[in-house]
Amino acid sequence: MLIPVEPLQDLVKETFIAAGCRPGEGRRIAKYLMRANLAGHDSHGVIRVPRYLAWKEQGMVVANQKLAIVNESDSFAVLDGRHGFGQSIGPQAVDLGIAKAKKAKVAIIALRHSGHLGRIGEWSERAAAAGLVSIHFVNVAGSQLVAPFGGVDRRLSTAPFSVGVPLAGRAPVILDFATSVVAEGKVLVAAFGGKPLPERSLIEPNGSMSQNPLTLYGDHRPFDPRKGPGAIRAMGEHKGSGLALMCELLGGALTGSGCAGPGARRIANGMLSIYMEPEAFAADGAFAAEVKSYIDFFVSSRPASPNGEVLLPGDPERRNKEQRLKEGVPLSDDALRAILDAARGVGVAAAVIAAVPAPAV
C-alpha cells in the first residue's frame, strides 16, 4: 500500500524521540530514512526502524552522540563516531570533509564506529551540493552477509561504495551501490513480501543459488540475518566481490573502525571518504565545461531498446522522488504492521499513530 509520506515521517520522528532520542535526532533519523525511500531505496528507509529500536535497546547503537576527533591536520581526520546513530554522525563527519576540502583543495575523512548511515549516496549528494567531487568507501564491521566470489561462507559485508560529481546548472550525477548483488535491506523488503529478489542473488551452503529470503534469515522471527545458513552473493562476480574487499580494507582496516571479520564484532559502519575541490585541479571551468560535454555525450547513446533511455546515475533516484512525494511511500502490511508495532511498543501518541493508514486486517 502507499503510504502519504508526511504523517509516515512524523510517526517515525516521534518513535525515536520516544525512545530516548533528543527531538533533533529524531527529526533526523526520520528526515534520512524517509529519504532513502523516497529515492527508491527502501531497503535503506523506514522499515529500518523495529532494527534500529532493537540495536539501541541491545547497546549496539547509541542515541545523541557527537563525534570525536581522533587525529587531524588541515586535510585529514580520523574521527570516532562513538556508535552513534549514523543518521547524525554522517552529516557531522561530511561537514568536517567538505570544510576541510574547501580550505586546503583535498581532504581525507576516516570515519570510525559508526552506527548505520543509511544510503550512502546521501552523503555524495551533500557534498556536491557543496561543489565538491567526493568518493565513499564504506564497511560493516561485525556484519558477515556476503560470500566472496568462488566461495560459499560470508567473509564480507555489503560494503557500499559511492561517488558523487557536481555538474554546473544542473543535478548532480550519483553513484551509489552496494557491492553486493543486493543489499541486505532488500531480503529485508522481500522477507516482508515486498519486492521480490532478483534470481540468484543469493547462495546457499552448497553452492546452489537462491531468492528465497530465508536462505539468509531462516526460519526465525524477527528476521535476522544471522540466523540463516546461506549467504548474498558479490555483484559483479570477481569484480564485485574485489571492490568490496577493498571497502573492507578501506572503510574497515584503515579507519580503525574494523572488518567484517573474523569472530564476532560489534556491528559499525567505517567510512573513507575523500572530498576534492575542481577548481583545484582544473581551474576556469574546465573540469565543468568538460563534464558536461562529456554527459551530453554519453546520454546521447542510441537505447537499446524501442521505449529504453540511457540514465545517469541519480537519475532514477530523482524520478522516483517525484513520484513518490505526490503518491506516497509503498509498504507492505507486514512491514508497516512491524513498523507501527514498534512506535505503539516505545509509547508514542496513539493520534500520530492513527494518522498513518492502518494495515489490512
Given for the second form:
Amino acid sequence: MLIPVEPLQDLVKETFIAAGCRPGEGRRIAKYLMRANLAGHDSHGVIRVPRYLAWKEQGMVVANQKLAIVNESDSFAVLDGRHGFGQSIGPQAVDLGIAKAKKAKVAIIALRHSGHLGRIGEWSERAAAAGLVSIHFVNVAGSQLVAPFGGVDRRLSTAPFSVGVPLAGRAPVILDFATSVVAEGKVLVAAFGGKPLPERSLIEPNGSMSQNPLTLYGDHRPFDPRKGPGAIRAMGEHKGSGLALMCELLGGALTGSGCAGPGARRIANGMLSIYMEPEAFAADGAFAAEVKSYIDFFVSSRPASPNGEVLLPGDPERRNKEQRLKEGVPLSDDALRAILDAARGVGVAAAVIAAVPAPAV
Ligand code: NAD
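The form predicted together with nicotinamide-adenine-dinucleotide (NAD), contrasted with the form predicted on its own above:
Whole complex next, starting from this chain.
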C-alpha cells in the first residue's frame, strides 16, 4: 500500500524520541530514512526502524553522539563516530569534509565506528550541494554477507560506493550503489513480500544460484542476515568483487573502523571520503563546461530499446522523489505492521500511530 509521507515520517520521529533519542536526532533519523524511501531505495528507508531499535537495545548503536576528532590537519581528518546513529554522525563528518575542502581545495575524511549511514548517495548529494565533487568508499565492520568472486563463503559486507559530481544549472550526477548484486535491505524488502530479487543475486553453500531471500535469512524470525546458510553475490563478477575489496580496505582498514571480518566485530560503517573543489582543478568554469557538454553527449546515445532512454546516475532517484512526494511511499503490510509494533513497543502516543493508515488484517 502507499503511505502518505508526513504521518509516517512523524511516526518514525516519535518512535526514536520515545526510545531515548533527543528530538533533533529523532527528526534526523526520520528525515533520512524517509529520504531513502523517496529516492526509491526502500531497503534503506523506514523498513529499518525495528532493526535500528534492536541495535540500540543491544548497545550496538548509541543515541545522541557527537563525533570525536582522532587526528586532523587542514586537509584531512580521522573521525570516530562513537557508534552514534549514522543520521547524526554522517552529516557532522560530511560537513567537516566540506568545510576543509572549501579552504584547502581538497580534503580526505576517514570516518570510523559510525552507526548505519543509510543511503550513501545522501552524503554525495550534500557535498554536491556545496559545489564539491566527492568519492566515498564505505564498508560495514562485522557484517559478512557477500561472497567474493569465485567463492561461496561470506567474506565481504555489501560495501557501498558513491561518487557525486555537481553540475551547473541542473541536478548533480550521483552514483551510489552496494558492491553486492543487491543491498541486504533489498533482500529484506523481498523477504517482507516486496519487490522480488533479481535472478542469480544470491548463492547457496553448494555454489548454486538463488533469488530466495531465505538463502540469506534461513527460517529464523525476525529476519536476521547472520542466520541464513547462503550469501549475496558480489556485483560485476571479478571487477565488482575487486571494488568491494577496495571498499573494505579503504572504508574499513584505512579508516581504522575494521573490515567485515574475520571474527565477530561490532557492526559499524566506516567511510573514506574524498572532497574536491572543482575550480581548483580546472579553473574559470572549465570543468563545469566540459561536464555539461559531455553529459549532453552521453545521454544522446540512441536508446537500445524502443521505449528506453539513457539516464544519468541520480536521475531515477529524483524521478522517484517527485512521484512519491505526491503519491506516498510503498510499504508491504508486513513491513508497516513491524514499524507500528515497534512504535507501540516504545510507547508512541496512540494519535501519532492512528495518523498512519492501518495495514490489512
Ligand atoms: P541500485 O542497484 O539501485 O543502483 C543505484 C545506482 O544506479 C544509483 O546511482 C542510480 O542512480 C543508478 N541507476 C539506477 N538505474 C539507472 C538507470 N536506468 N540508468 C542510469 N543509472 C541508474 O542500488 P543498490 O546497490 O541497491 O544500493 C541501494 C542503496 O543502499 C544505496 O543508496 C547504497 O548507498 C545503500 N547501501 C548502504 C549501505 C550501508 O552500509 N550504509 C550498504 C549497502 C548499500
